[in-house]
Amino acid sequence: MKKLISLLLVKIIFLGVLFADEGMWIPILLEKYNIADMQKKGFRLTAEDIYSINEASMKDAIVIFGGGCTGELISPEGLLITNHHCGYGQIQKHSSIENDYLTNGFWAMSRDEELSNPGLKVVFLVSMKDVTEEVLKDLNSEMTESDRNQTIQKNIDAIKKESIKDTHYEARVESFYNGNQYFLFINEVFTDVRLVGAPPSAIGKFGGDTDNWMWPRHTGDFSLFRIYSDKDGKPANYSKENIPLKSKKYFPISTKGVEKGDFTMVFGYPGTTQQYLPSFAVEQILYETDPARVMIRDKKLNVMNEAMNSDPLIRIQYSAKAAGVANGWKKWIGEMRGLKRLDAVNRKKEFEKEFTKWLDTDVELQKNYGKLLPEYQEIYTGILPYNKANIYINEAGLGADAVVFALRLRSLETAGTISDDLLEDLKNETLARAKVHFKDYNEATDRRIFAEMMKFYFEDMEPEYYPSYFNQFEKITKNSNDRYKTFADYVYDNSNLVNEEKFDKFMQKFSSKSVKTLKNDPVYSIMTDMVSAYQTKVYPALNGYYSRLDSLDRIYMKAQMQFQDEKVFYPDANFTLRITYGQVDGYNPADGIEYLYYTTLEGIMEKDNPEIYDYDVPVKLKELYETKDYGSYADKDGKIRVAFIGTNHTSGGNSGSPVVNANGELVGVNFDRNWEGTMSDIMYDPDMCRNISIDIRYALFIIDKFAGAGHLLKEMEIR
């Protein structure tokens, strides 16, 4: 077994260099595989400057921000920059009609004014290590897949436990190359993270969902936070006694800017890519999965946007929710277009034809890999109806806020089995959770969303997945001209879960006898039915297929690497720290169209429209533009550059990642990809795929000239 592992690792290590700028590289392996190519393309530092085991390096200035973004330190006092959309949830939670930080922005003019964010955390990587042999030890070819997975998990648990023994660190072990290689990550987690500054949404979210994923882009997508520690520099929960973190490493900032052809590097946490899928998987994504999700979210967004445009309070309540829904919706639309343009399914099929010919050249190859593609085809054919049910249950069945809220109340069913003291604690916890929920909830909007989601579910899903509560649908809506509105009104009018006042009264009197009332609540009943349909009819089938796919993916990955033994294979993204590098460059999205590599403040003024929330340019920004009061932040032509694009291969999770130049200086903050390149998670196109970054000079300009928060710049090392 060890010999097999060693041979595989040798194969991974000695592959050649990939063309173009495709790839997400493991930082600990840069010295062996990438640094020479990076330096050839202009990088002036070393692999040790990026990732060092013994000395402070760039990796010590980078964090996982929240649950799915990247952030980076830009001062020795724990000051952190990330995207506005990454901090959006925190900005929104602090916002109210009286203090509308979403609309007006927020700037702490002293440390005392910085706002705490319960539940927000940042994660530093302490170290990483290849633990493949330790994870895969004790395996043998006679094992079932279940036994194999159990052995691997047992080994992983032991590795994690031993690696953080007698420390305050956390550990995670992640698989690479679909389970052919494993790395251990030791992390340090800080939980006192405070909001320092955020531009108004008219800057930080300029263009809104209309411009999301698009280029040219004029979004000042950044926000500032500060990490705090105890007096010894260790993680600690929020306390007034905590001090700003003494940064081991932070990024110096360059005001030189970037030009076409300049080297750039993005260092962060890309979420998920699927570069090595078979054609059957790509075909299902393109023609089944993405279209279904887009269709459902399109209707939900229509309701949300109409409600937000009608009421400033609803805009505050639903801005973060709508942004989350729209982000995937628009990405999937672009992904479908890109995959079709690349003829991705047929390209995969052509690869598989050549792969099959290769198998036919050797009896041993045929024995090891000959059944892979037929089995893939069988699985993706069988999984199709369950995949659809999974999408509809999660996107439509659980699509209304009230139903999701009900899902979070299931612990109340234990009321008859716990002590009075524990029940009282449970009631208080539930009421506290409800207060947070109802702050960002509008019953009328949610009713409309519920009606639209039920319409999708009832008309498009097979009856075997209907909630049993639908048995009352015919009776309730018999004489109605708008059956789904009538159904929604009945459900919401008779529920205790859609109104804060009614819910509080229900909870104040809650006892073991109330469990029956809860279970009979129409919203709760629908939630229960949806969960039951998933758990009994969908999950078991999906889990069986996914287990088979895990095994196939591992073997197919190994087979592809053996088949194309001259090609480099970077591991798919899995939200672990990665390097990607490329150059500043524009692109041609269609015949006769050429996009420049940067945008300027002039473009913001061209889009200005006070009647549209996302394009209503702040008066102060207009004044700065009219007077050309740009300070030292303009380029050589006297213009303020807002954003730029490059050929770096990024993905979800890279939001907020530092974009550095050849000297390792911060020149931008990554915040998006172009719409024509969103299929890069599945198939990369060097001609079209571009990452979009805010020019750091625009961020400095906003902080200094617009916000008057120049004291923050004094913390930074600005070159």
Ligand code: GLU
Contents of the next structure:
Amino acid sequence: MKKLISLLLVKIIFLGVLFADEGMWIPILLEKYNIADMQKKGFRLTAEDIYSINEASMKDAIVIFGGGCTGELISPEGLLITNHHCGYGQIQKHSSIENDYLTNGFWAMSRDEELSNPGLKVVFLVSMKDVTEEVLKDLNSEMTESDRNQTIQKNIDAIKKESIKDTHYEARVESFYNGNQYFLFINEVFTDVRLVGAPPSAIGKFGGDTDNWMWPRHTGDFSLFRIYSDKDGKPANYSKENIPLKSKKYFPISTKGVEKGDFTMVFGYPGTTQQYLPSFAVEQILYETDPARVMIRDKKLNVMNEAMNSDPLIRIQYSAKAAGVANGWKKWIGEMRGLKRLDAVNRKKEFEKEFTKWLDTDVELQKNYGKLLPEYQEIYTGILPYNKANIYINEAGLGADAVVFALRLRSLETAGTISDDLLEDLKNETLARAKVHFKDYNEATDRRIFAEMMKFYFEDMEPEYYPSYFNQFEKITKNSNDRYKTFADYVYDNSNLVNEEKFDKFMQKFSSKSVKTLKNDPVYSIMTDMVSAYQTKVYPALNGYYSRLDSLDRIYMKAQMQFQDEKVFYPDANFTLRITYGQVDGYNPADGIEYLYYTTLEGIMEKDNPEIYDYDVPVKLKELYETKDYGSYADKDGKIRVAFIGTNHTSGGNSGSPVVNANGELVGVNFDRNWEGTMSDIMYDPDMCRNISIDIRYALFIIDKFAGAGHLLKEMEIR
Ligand code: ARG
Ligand code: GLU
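For comparison with the form predicted on its own, would you give the structure of this protein in the form predicted in complex with glutamic acid (GLU)?
Everything in the complex follows now, all chains and molecules, and the chain you saw is the first one.
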């Protein structure tokens, strides 16, 4: 009886772990699990309005934008809004010293000024369905994990092939609940996506990496693109003949704004979360993985920032790279703090204690799940050195651009085995790639990064992972008082791959005989050795552990669901379309501090500092502020609201996602989370976790008043 009571208690306590607003839900299961709750919290539409098989619904207005963001349609003519940081790569690629769209912004004043972006894709979800049964058929309990995987893969391939037969669609099958459930996604992919508008970085990236991941925030993080189709509305590669996509569905825009407590919903593509990990895994993230990555990136960023501050050209070249490096770096710092504050490892341990007690109540449970936790412990202990090597090779070993560039030259090794014509093609291809690479490359900066990275590699890694070139370290650096710098100088001075002139010259004359020179090139040789250390010493071991983890994770997920059988579990994010809903709300980040749920233009003026790149407010914006030329975009109190926060449970990939009010109108565009809440990928805390959105009225204000691109507003439905 006592056992029963304590178990019941545990169930209740941990049931409570799924807090209000936590969760990323599956659009076709809303009717079953969420819509009643959503409506109770204020939502006025139906599940069918969000996802419908028969009618155009909200999901038809949402795309995967590029590799890892979300975007949404806001006009009948294929106009799309996403974040500035999501369009950043494109804006940057179109930028040069003469046409510096990063600094000055870009606005197409007519359709023919819109800029095409080769390689950029957007993906619409046509439909999705549960295919668990078909994926898991022909499996039996005797199978090894690898036989099991092979059968699953075979089934998935068949499902995909069948599902898109005779269509121009693409298919994706994804695992949910760690392999306990599978869904099929039918997608339509458009490849002619043009840049329409982007504010200057001083607006779109206001606060830069200083304010990144932080609240209060004043970033106008949006950009505009347009999807084009062929004359029949079908996807087509860029062509002058293409026409703006006729949107099946687009979001109407509300200029009413949001108030504390208002219902909001975010609909987009969160990338990865890990909510159901065992304590051992969380411990490793917190004390090994995050610290190592942060330490290495710290150094890399120091060099990049110094170089960017010293030269405007380097700023253009390195801003996108540095932003990428800084983003993970800062997130992991926040994640470590959050996990510590939540005492996440011990909470997981407590949970595991109760879980183990539950197993002890039943022989069958004990038989099925009794070995889970001990095996997890063994794996996480065993994987530790490989995890470290993996991080060091990826972050430090491949940390300098020249090394990554070298990695992509490996096809040149085939020179002796292919025809002259093919070799000529290969050379031309390589030169074209090099041109792109060197556009955003500064040799002196890269040398310094290389020196710092090799220092980490040399000092922290086991010698078994050293490239053979390190043998010469002593000799090369004998009389130096800055040995890694000397080593880097030696390597770069003797490499053909580290600047455009040397490389072009090397390529012009490249023949089968040059393969040897390539292989002896110091940068190339270091790259080769590290890659081979990875392939022979790290990957096989990691892969073995990962595949054991896959199977444990699947079983542990099932066990947790059985243990807490009254709780509705949401599956971890896997870059499929999800709904999260919550309400507009501030929070208390620390004792004695209370954060409001919105920011205004006044805050931008407070932060203004022409000396600091991240806070250099554009003159035009100051004028608009002085004259209060706000049009109809101000709030009731006459102020321009810039950003707001809410309790929606989002993750990386939700950038650019529509933030929708109770009527299904667009009120914001999601672009970040607060620093105190970045551990929500592993453990959500309703008191601390907030998503950050740009107030859509700020975007409209910038488009209309700042950029003078009011013609774009005419195609939107503004309510
Ligand atoms: N933290 C946001 C996200 O994860 C924004 C990143 C881009 N901005 C930046 N300053 N690096 O993607
Ligand atoms: N900025 C993130 C992104 O690019 C969204 C913020 C988050 O991780 O929640 O997806």
